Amino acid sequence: MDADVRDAILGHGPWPPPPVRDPSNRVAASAAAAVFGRTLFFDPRLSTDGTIACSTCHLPEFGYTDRRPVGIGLATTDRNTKSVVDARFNRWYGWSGATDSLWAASLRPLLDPREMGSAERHVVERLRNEPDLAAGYRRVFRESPDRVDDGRLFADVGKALAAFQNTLISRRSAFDDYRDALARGDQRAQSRYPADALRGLQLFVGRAQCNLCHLGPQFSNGEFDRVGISVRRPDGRIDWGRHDGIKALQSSRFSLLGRFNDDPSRSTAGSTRHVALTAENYGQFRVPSLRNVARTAPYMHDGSLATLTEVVRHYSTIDAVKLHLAMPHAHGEPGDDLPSRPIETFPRTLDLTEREIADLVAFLESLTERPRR
C-alpha cells in the first residue's frame, strides 16, 4: 500500500476519540444531568400541544433519526433530521449552522412552530408546576426552578439534554478494526475486513478525494459547501443554508458571546466572534458525518437521495463546471485571510464504474457501528 494512501486511513482514527471538555455547559459532564435530559429528550410535555418530543424525529431504533426526507413534527419542515448520535464533536450545529453549541442547538426545535411549537415560557413553567421535572432540576442545578429566571432556565433545559446527547457516542465499526490493525501492522486482522470495502476506502482516500471534506475521525471537516443539491424548495421557496444559518446565530440570545454560557472567559467563542456572513455561504449545507451513514437514509440537507448508491451516483456525475463557476470558499481558521479555494478541492465528476459505485458503498457500509454484545 503506498504510504500516502496509508497516512490518509490512520488519519481517519483512532475511535472514538478522547472526551472535549465543553466549559459554555457546566453539566456536561453530569450524569445526574444525562438522566435528567434523557427524560426531557423523551417528554412531550415540553411541546406546545403535549404531543411532540425530542425522540418524535430522532428515533433511537433508526439511528436517532426518522427515515422521512424531511422532518415532521406539528407540521412539515424544510430539512432531513440530523443524528445526534456523535453530536458532541460537532463545532456547528444543524444543517446551515445555525448554533454553536449542543445546548443551544437543544433548544431550537423547541421553539421551531413546525417541530415542537413551544415558547420559553411554556418550558420554564413546566419546569416550575410539574413535580418530576421540578424535582430533576433540583437535583442537577442544585437549586429550585422557582429561582432561576426564565432565560437561564431555559437555556438549563438545553444544557440538560445537551448532557444527554453527550452520551451517544457510536460504537467501533469494521474499518475502525481494519485502521488499527493497519497501524499495528496486523497483516491477519487486516485481511478480515471485506475486500470490496478496502477497494472503496482506497477509492475514497485516492482518486475519488472524499476525504478533503470527510475528513478526521468522524469522517468530516465540520464545515459548509455546496454539493449540487438544489436550494429550491417544494412550494418554490429558497433555501440559503449557511447564509440563513450565520443570520440566527448573530441574533441568538443563547450563542456562545451571549450571557448563559457558563464560561467566563467565552474560551470556545472564537468561531462565533469571527463569523462573518458573505455572498459565498450562500446554498452551503454542513458535511455530515459518515459514521453510521448507512443507518440514516435518505440523505441530504433535504433528503432527496433515498440510498447510499444514489449518493455515490449523485457525486460521480455532479456538474463541476456549475459547482466552480459558484463564489469559491476556502475553509480556514476564525480570523484567517481566506486565500482563493484551490481548484483541487471542489467536488468534481468523477465518472465512477458501477463496480468503483458498490465498493464505494461497500466501504461506507463498513463505518456503521457493531451491535451490542
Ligand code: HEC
Given for the second form:
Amino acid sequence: MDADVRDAILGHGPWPPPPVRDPSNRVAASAAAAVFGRTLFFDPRLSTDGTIACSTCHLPEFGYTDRRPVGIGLATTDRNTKSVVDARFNRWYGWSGATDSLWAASLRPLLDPREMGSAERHVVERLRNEPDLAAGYRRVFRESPDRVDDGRLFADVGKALAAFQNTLISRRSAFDDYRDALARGDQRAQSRYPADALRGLQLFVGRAQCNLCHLGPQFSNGEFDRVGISVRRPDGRIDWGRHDGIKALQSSRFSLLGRFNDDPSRSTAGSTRHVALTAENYGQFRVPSLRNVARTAPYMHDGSLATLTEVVRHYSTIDAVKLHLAMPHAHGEPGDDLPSRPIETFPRTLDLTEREIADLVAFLESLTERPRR
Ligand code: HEC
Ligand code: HEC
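Pass me the form predicted together with the named molecule as well; I've looked at the form predicted on its own already.
All chains and molecules follow, beginning with the one already shown.
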C-alpha cells in the first residue's frame, strides 16, 4: 500500500477521540445533569401541547433518528432528522449550522413551531411548576428554578439536555479495528477486514476523493458544501442552507457570543465571531459524519436519497450540470452565479462501475459500531 493511502486511512482515527471539554456549559460533564437531561429528552411536557418529546424524532432504537425523509413533530419539517450520537464533537449544529453549541442546538427544536412548538415562557413555567422537574433542576444546578431569570433557566434546560447527549458516543467499528491494525502493522488483524470494504476504503481516499470533505475520525471536515442535492422543497420554497444558518446564528441570543455562554473568556467562540455571510453560502449544507451511516437512512438534508447505494450512485454521476441544476437558476436569483469550488471538487463524473459502487457501500457499512457486549 502507498504511504499516502496509508496516511489517509490512519487519519480517520483513532476512535473514540480524546474527550473534548465544553467550557460554554458548566454542567457539560456532570453525571447528575446527564440523568436530568435524559429525563427531559424523553419528556413530552416541554412541547406546547404535551405530545412531542425530543425522542419523538430522535429514537434510540433507530440510532437517534426517525427513519423518515424529514422530521415530523407538530407539523412536517423541511429537514432530515440528524442523529445526536457523537454530536459533542461538532463545531456547528444542524444541516445549516444555525447553532454553535450542543446546548443551543437542543433549545432550537423546543421553539420551532413544527417541532415542539413551545415558547421560552412555557418551558420555564414547566420547570418551575412541575415538582419533579423543579427538584431535578435543583439537584443539578443547586438553585431553585424560581430564583433564576427566564433566559438563564431556559438556557440551562439546553445545557442539561446537552449533558445527556454528551454521553452518546458511538462504539468502535470494523473499520476502526482495521485502521488500528494498519497503524501497528498487524497483518493478521488487517486480514479480518472484508475485501470489498477495503477496496471501497481505497476508493474513498483515492480516486473518488470522498475524503476531500469527509475527513478525520468523524469523516467530516465540520464545514459546509454542495453536492448537487436540490435546494427546492416539495412546496416550491427554497432551503438556502448555510446562508440561512449564518443569519440565524448571528441573530441568536443563545450563540457562544451571548450572555449564556458559561465561559467568561469566550474561548470557544472564535469560529462564531469570524463567521461571515458570502454568496458561497447559498445552498451549502453541513458535511455529515459517516459513522453509523448505514443506520440512519434516508440521506441528505432533505432525506431525498433512500439508500447508501443511491447516495453512491448520485456521487458517481455528479458533474457541473448536476451541480448547476440543484440551484435555482432563474437569472438574478441569489446563488445563480456561484463561485466554482464544487465544480473544482467534482471536475468530471466519477462513473463508478457496479462493483465499485458495491465496494463503497460495503466500506460505508463497515463504519457501523459493533453491538454492545
Ligand atoms: C420534529 C422532530 C424533532 C424533534 C421533536 C427534535 N428534533 Fe432534533 N433534529 C431534528 C431535525 C429535523 C434536525 C436537523 C435540523 C436542521 O438541520 O435544521 C435535528 C437536529 C438536532 C441536533 C443537531 C445534531 C447535529 O449533529 O447537528 C440536536 C443536537 C438535536 N436535534 C437535539 C434535539 C433535542 C435535545 C430535542 C428535544 C428538545 C430535539 N432535538 C427535538 C428533528 C427533531
Ligand atoms: C465537496 C465535499 C464532499 C465530497 C467530495 C463528498 N461528500 Fe458526501 N456529503 C457532503 C455534503 C455537503 C453532504 C450533505 C449534502 C446535503 O445534504 O445536501 C454529504 C452527504 C453524504 C452522505 C449522506 C450522509 C447522511 O447522513 O445523510 C453520504 C453517505 C456521503 N456524503 C458519502 C460520500 C461519499 C461515498 C463520497 C465519495 C464518493 C462523498 N460523500 C464525497 C460533502 C461531500
